[in-house]
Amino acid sequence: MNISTSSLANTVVVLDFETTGLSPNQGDRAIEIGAVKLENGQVVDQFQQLMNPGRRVSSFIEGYTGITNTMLSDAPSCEEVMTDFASFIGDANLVAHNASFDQRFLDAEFDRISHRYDGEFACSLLIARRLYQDAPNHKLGSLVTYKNIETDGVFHRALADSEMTAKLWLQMLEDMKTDFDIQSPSFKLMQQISKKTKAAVPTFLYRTGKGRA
């Protein structure tokens, strides 16, 4: 199958948000964005920026993320940062761990600047649940340990989490190559895996590995 570079699973932007809470529908805002740009399985660029949500964050969020109100007081506005981030991602496909969370905030923040992106999302958490069914759980930190992925131990900061998610994503692609002979998986294939039942995944991947990735 002839797969264009833009549709390959190893050419994506991996992103992570830190936020004031769980739901933009309840008024929560982004306070940090981190992202790693992969091209042909190599990190070629990264993006990290704190952003001022226009109100104070709770002591819980300060403790959870290490991002304080003092740090945010001099940060640029969400609108300014997201305008820059829109240029960074272009029309790339996007990956996040627990992607529904990050997609909600990306959509909400982009709505505020009237921006629409052309890429699609894939969730590394959902895919990991299907590829690594023996893992103790599928939290990012647990999977990093489970797969012996090198880490500096920093989590719950946007760039660190996006870097770890990118390493996990590339590990999954490598394991699919080793275990199922899928040499160049498409982004669409990764999306398909996330929607399969756990029981159906091995047969699906074995069939895919016969040159139909």
The other form holds:
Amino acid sequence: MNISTSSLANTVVVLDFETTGLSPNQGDRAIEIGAVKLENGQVVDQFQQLMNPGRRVSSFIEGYTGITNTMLSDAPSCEEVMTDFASFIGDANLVAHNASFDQRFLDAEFDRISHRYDGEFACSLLIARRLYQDAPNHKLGSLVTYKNIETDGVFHRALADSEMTAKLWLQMLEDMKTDFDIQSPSFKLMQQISKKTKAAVPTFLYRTGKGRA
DNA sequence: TGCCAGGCCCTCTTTAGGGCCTT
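Hand over the structure of the form predicted in complex with the DNA; the form predicted on its own is what we had up.
Entire complex below, previous chain first.
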């Protein structure tokens, strides 16, 4: 493995979209993308950009995100922003909270610019449901409180949410070290966890930590 | 007019239904 490949293997981009609604299949578009790049557990870069979806957003979305039609009127197009974002992520693996949602919008927006990427997704929500089975719920904000993760108090903006998700991701890696003696949890291992039943995860992690997987 | 997401996951399940998550 050469140096660049080795570096890529340890690079993860944690991302979050703000959008006009819940479904690109129903015509919804991205209005903001935020992301942080992690290398070997350290934040090395970040990305945040509003984008103009070409139509007005609802008052619900204005209230939910704080992103107004006025703010979007001067923003570059989705196509411009997503072209820049494609360069930012490269082929790194990706993390998001409820990743199926962000993956749908990433794929839909990349389709519009005919861009393909090779990275794979891991879902912090699915992993948290398995690792933190005693949490009151698994909303991002609730998990941040549950794990005493420091925030700046901003929610539902793309960069702030991606930063919180990145901190949650690193916390989960740390907890796997302390609770299951897994010193360097790989991205693949995290994906494996998200696909196992909740009941099977503790035994799986115990055996992995003891090198018996 | 009325409807409108999609995937995961649990259970009073599997020939189903509904809550949880994301905006």
